[in-house]
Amino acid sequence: MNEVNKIYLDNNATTPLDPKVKEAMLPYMEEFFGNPSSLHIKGVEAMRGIEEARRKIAGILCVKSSEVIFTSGATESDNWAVKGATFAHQKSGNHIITQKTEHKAVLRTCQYLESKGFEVTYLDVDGEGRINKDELVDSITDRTILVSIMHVNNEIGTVYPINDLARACKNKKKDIIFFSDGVQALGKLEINLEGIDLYALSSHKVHGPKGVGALIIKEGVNIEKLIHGGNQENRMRSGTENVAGIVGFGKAVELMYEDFEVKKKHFEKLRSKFLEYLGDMEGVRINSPQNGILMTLNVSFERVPAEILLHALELEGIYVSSGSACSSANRGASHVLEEIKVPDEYITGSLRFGLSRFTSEKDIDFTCKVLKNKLKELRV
């Protein structure tokens, strides 16, 4: 392995710890220990920890403090919003429409409820991924009670117009739930909730620790408890909170908004410093939109194998996925690439770069120039 090039480009599946998270949580590993339940000086420590960072995070969202409520990741935030949802309203519907890119922690959860009973329309996309909102205007029902639309793809980095959509789904029904899994689009744009009644967050998506996530339940939303116990979190979500993680995903989302402008203009750089080499080598198709994330770029090589390829990258330091890192267990094709047609001959030689603030213009010229020679060497 190069020794001297350590290029990490896996970041839609994690992001490293930024050294200055580190350094907020560490204090309350040590000094603020207490369990924030305690009415003891203790206590209080570790609960301003905690509501120092729901104040950030709320703040950055531009939603009440009151509306933020900690959990330990997206896919509990997930299962939570949908099921908590379907849940309490089922006495008004039990149909509930999502899309068939939605990340399998949504999709499993609507296949389990409709073990359950509840109905789920899936809709299908076009080949950027995006849905026809016609189509889902249309298939709003009296039963329906929850849409679930995704802000970011995981995969391929389509950005979807959740406002609009949730706009067009309450002006067909005005009571209808909305939700959004909001994982790869915190830290990546500037978000607006209006409409949105629901909306996951993760962490370590941010530079933050793992193990902390969060799902935003506007005021008035009635959404069912997942976990019940020691009524922790408003009362919503029980268990003794992760103080440290908490502090640590307040501090992760604050440094993502910071000089932001400046941050994006460097993204816009090396994607296109990304695209103009993949654009000089042969058998290349790019599955990511034109004005998809910036940080995304989902790549088909023809006649290349995406797990030999993604080793060869690894024995050079560099270090890539193959898809969504939840699903690759399964090793099947991915259930986007699918979806968006693509086709067979590229489908089996998909890589995900997905890029930081971290990620550098040598990053990218050192890969795409070990990429270019690994294509020729495999494809011999």
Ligand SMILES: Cc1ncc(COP(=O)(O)O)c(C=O)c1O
The other form holds:
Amino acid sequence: MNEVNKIYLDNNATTPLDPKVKEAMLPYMEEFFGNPSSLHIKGVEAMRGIEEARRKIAGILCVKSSEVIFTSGATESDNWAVKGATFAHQKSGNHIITQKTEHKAVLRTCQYLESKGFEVTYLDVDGEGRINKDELVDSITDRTILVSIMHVNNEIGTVYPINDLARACKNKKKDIIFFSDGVQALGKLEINLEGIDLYALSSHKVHGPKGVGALIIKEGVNIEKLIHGGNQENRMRSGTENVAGIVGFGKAVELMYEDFEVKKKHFEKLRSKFLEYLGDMEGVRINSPQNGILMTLNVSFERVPAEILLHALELEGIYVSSGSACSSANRGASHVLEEIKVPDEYITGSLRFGLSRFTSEKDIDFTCKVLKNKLKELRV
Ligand SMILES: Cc1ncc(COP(=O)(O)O)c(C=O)c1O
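May I ask for the structure of the form predicted in complex with the named molecule now, the form predicted on its own having been displayed?
Next comes the full complex, this chain leading.
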């Protein structure tokens, strides 16, 4: 998968397209080019591709096909879930609860809603990025409409017990809508959506193409549409579908869950090897929680600016990320590392290593060897 002699460890930002996904997509860019809304055979062929992808994703998430609505990606899905649920229920309340280490697609949407008069509670997190369940439940009022808690954090890999949190919220207020951004959980965890009303997904994080994602909307959950037009996607999200993208997304999700236990063992091996190497280096702080998702390791190196280290690794053919890749346009310390209170001497020296099923043990050996040498060279 890696270009010759290149080691790609920025898989939380995006993943390389799996060649099998590309193969599945190609016919939908050539022979099956029809508009899925057309009534003739060209339309039917394209619609078949979409419906097969929908069935695959629904099957893996154990939801109904009609509950999978394709979008342009998770930023759209996050916006839709938060705004759509809030707008649909504004007659019964004006309060949203989320937490401080959500992705910006959720946080900035909440800030936008605050500017329109809604109230938002941003829950604090502990040193491992976790929220306190009692605090969450205590912050629910009779005006609370929506709770938005991500499934897995994209920067440090904290896994949130979303089913348990949703149950606790609904025990306090039955009609609360529970949304979870599942982008970094898809393909990495076995997903159970019991109690979850809305769930956001993105294709390019699972070796699928960019520009496609989904929002799972459980039957009976009322959410306002954001995009109006030709009534595609079960009349919920207008716009001619990204047919090849959707087909690729379906295939990508299927491949993520093929031989899942074997893949899990591979990640366990890679992570423990990586941690062992890091344990032998000085001035290293692991920012990821011990029981975080296996594929994400956020590490700070004392007295080494992350950007300098990142480019030093790049010169050796190793690609990693500093903080959140989605926010490379916003320089400065990562909001997640600030919220988990990474000490000052470490916060500017943080790198995120995101593993994929194409990462090999040799990749980890080489990366850690280079890292050790670069730290000696660059430490101020
Ligand atoms: C947790 C999380 N949510 C949302 C997004 C946005 O996804 P997309 O790139 O599909 O818009 C990302 C991407 O970085 C993410 O990691």
